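Below you'll find only one chain, the form predicted on its own, shown as structure tokens.
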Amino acid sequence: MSDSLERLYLAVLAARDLDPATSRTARLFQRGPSKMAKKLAEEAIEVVIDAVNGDSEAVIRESADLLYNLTVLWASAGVRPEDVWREMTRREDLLGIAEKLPKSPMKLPKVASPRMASRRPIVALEGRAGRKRH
């Protein structure tokens, strides 16, 4: 997957500066960041209304177009694949693959070396979806 992304990232790079009456890709940069934003945005709500609605396949479409959008934000904001598969590596290492890091500030077990930390098992989530919050 990361192969994918970093061919895509290398494509939108070489053709940020292609005529924009020809190529989306240009037209996206030549508009800036804030449409890219918004086209950004869209995208991740056709996803989710295609997901509740229960299309798998238009979910995999409009993923693509997603990553694909979100790759021309990257680029435009000077952010590389690496940088972000880094970042995924450093909250793996905290808190396992599965579990996306808390916005407050939370205590983390000290250890010597991150890698060396015995990680998290992957938990199902089956059955969570029917307790009610109160």
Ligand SMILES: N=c1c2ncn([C@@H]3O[C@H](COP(=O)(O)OP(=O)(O)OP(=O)(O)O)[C@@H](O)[C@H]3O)c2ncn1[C@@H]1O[C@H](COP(=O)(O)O)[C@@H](O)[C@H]1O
Given for the second form:
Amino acid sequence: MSDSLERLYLAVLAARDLDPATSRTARLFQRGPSKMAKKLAEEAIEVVIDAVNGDSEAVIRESADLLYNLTVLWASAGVRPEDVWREMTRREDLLGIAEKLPKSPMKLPKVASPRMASRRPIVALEGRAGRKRH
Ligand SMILES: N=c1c2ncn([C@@H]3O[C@H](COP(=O)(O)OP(=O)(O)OP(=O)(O)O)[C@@H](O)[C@H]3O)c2ncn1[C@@H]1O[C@H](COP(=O)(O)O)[C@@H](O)[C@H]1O
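In place of the form predicted on its own, output the structure of the form predicted in complex with the named molecule.
Now the full complex is given, and it begins with the chain already shown.
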């Protein structure tokens, strides 16, 4: 999936300076982030309506439109697909650790995975619930 999204992102970057008369992408860039955001939100709503209606084929089509509009918004915001993949990997790593956490909130695992070894340790926050801010 990430391959095709990366290809789409590159296609969007290549299209943004084309003639807005012929390129939908160039037209979206001409109109700016608020128009892009509106199109993205519209596609998201179409996906959820189709899902609620049980129309899987329409969900697939509208999801492709949704992802296209998402990549346009990423490009406009200066966000690259790899930035999103990195955040997803970070969450995956955290979830992997959370699953290994013992039931007691104060006990932390002795050994983190090699990939996590260089990262910041997890801090048990439960004991700080009553602490006031200054
Ligand atoms: N992947 C897509 C892509 N996916 C969806 N869409 C368009 O986005 C539309 C969905 O938005 P809408 O439902 O709003 O379309 P609409 O009903 O015609 O409404 P309007 O946008 O005209 O108001 C679809 O009908 C497609 O035409 C896409 N448009 C372009 N791309 C790719 O983007 C790249 C640049 O293409 P251009 O923008 O044509 O230069 C190329 O690689 C294209 O393949």
